[in-house]
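Next up is one chain by itself, shown in structure tokens, the form predicted alone.
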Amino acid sequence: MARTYVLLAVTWTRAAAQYPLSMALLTVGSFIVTGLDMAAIAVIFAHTTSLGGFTLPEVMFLYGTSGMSFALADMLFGNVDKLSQHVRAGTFDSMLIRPVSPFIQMAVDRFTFQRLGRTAQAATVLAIALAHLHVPWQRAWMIPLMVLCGIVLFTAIWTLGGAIQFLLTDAPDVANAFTYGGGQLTQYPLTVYGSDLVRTVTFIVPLAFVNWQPGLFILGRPDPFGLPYWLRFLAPVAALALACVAGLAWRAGLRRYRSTGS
């Protein structure tokens, strides 16, 4: 499936590259627009020295890791949330008769590298944060694992949102509350939110494992909410569990799908 995904992604990228100026401007535009989120954080720190008990480099670290996970998941699999559009138009039926996984076709549909602008912006912020934090190698090994688990978690949530659209064609708004909303939520220390919300995104919708719990380990900080220390190492478990649930939901949706007849 990976080979098929790459081939289809290359095809879409070549199509977009026929208009290089447009592609470049959209990529740069994505970098600048997403940078406004970081600008908002900078404005906050112009009036205070900490946010939820975290310094500017620490907040930049949380922002960068969350942003990279979200941007890469969005670029690679974010199109799954457009399933209802294909169902209403009847184009999803054609995907079912092709010798390629419908999930892969949905994920790579109209693939574009223009979203790399958002990834580059988050990576830049993360690099600046790490330069100021000087994280020791004994904890730095968690960073790439954390980003990878974040990609899996966001992808699983998009997949769950897509699976719901087999039944509810207006479900994208519900899914966006957890994907785009989750991306915004994890940009900040969870100490700025209530403890009930923190427990919800830890034990029900595991967004806390995108960067908060592993981030506490990397930054060498105690958990402000008094949650167990071992939770900091459960990001791979949370990602695998949610991915399995999403996979089962997607398969169940496919089995119950009925053609529009168009």
The other form holds:
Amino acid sequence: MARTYVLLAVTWTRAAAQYPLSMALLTVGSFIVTGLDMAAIAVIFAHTTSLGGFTLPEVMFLYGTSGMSFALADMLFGNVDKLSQHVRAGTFDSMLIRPVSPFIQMAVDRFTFQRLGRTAQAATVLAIALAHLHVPWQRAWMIPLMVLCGIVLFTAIWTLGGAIQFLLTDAPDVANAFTYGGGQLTQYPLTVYGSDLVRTVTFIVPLAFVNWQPGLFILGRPDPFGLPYWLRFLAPVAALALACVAGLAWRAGLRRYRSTGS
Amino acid sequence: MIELDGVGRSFTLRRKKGWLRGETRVVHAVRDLSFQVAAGEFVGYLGPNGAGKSTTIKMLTGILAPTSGHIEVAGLDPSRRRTALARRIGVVFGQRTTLWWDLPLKDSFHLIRLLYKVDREEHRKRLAELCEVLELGAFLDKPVRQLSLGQRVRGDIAAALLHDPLVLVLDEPTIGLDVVSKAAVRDFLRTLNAERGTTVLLTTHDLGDIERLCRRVMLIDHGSLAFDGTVEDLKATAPDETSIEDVVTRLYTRQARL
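Follow the form predicted alone with the form predicted together with the partner chain, if you could.
Let us now look at the entire complex, which starts with that chain.
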């Protein structure tokens, strides 16, 4: 499956490379837009030395890890929430007659490496943050695991958003609230939000496991909301659970697919 | 090769009647449909608009799951083994392409080779053969969206046959084609069936397709089979009519009156 994905991605990239100028502009564009995000954080710190009790490098760390997870998930699977477009255009039927899962075909549709722009930006921020933080290796091992779990969590939410669209063909915005909204939410320390929201994103939509709970472990901080210490190791469990729910929802949705037109 | 046993498919339609209030209605697109197609047959599948032709095709290819009954195509249950079945069947939709709109035709073929995991050498040979017979050479480098309808349909047919399927299913392949393109497509399909032994099932509104290609005709109306037999049998149902158009018109309207 991974091999098919890569082969298809290469073909799409080659097709996009036939328009080199547009490709270059899109890459630069995505770098600038995400750079502005970082500027917003810089502006906040120009007026205060801490945000929600966190220092600038710590906030950059949270921003960078969330950004990495989100950008990589978006690059690899972000297209999955375009299901209703494919259904309406009839292209979803075409995917169903191919011997590869429509999930993979949709995810890789029009793949371009230009989407790497945002990943590169997040990686830069993370690198700067880590240079200032001096995280000991006893805690640093969590970083790659956390980014991976974040990718799984965001992908699962996108998949759920896609699965909903089998039933409601105009619901992509519902999913966007959780994915793009979740991407924004996790850029800042959760202490800037109310405690009810934090409980919701910890126990219901497990966005707190993208970077907050494991991040507290890496930064060696007590939980400002007083939630149990063991929660910070639960990211893989949360990711796996949500991925299973998403997978089942997708299968159920596919069985209920009704197609359109003649 | 194709086996349907008591197959039905119903759709639940919801009509909005104000905020949150709705009315549900069940529509039976196909009901209690049973037939068999043997390997190597060339079957025409006829029916007026909305009779259930496309729903049947979608169930045969695994796009839709039937709500009742059992289907087997090339030895597999389409809705449960959809991806495995995809390697054994080819599908062409005349009304919409299964190719990638913005990619040149040859890139579409390349993607298909990757999706079906066809051996590189075998793919090259097969593509050369199809290019020659379907005369695709002149527009292989053009994006699909720039092709004429006739070119696009020929491209779609080639795409459906690159993995050498056992069964070819075509949903209105000649719709909107001019006489020359139509003849080219018909010739190709006839040769494919005769020489390779590929089983072909085709839906159409063009009775010329039926007369020139199909040994067997099935007619579906209101979701169930109204006729199944040879073209001669079909004509014999209305001996006083001279053309096949009139025979079929009579069958369609008779069904409507019943």
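Rigid core: the largest C-alpha set superposing within 1.5 Å between the two forms. Numbering follows the first chain given and starts at 1. Keep in mind that this is a model prediction, so the values were computed, not measured.
Thr11 shows a C-alpha shift below 2 Å between these two forms [criterion: core-superposed Cα displacement of 2 Å]. In the core-superposed comparison between these two forms, the CA atom of Leu21 travels 3.2 Å.
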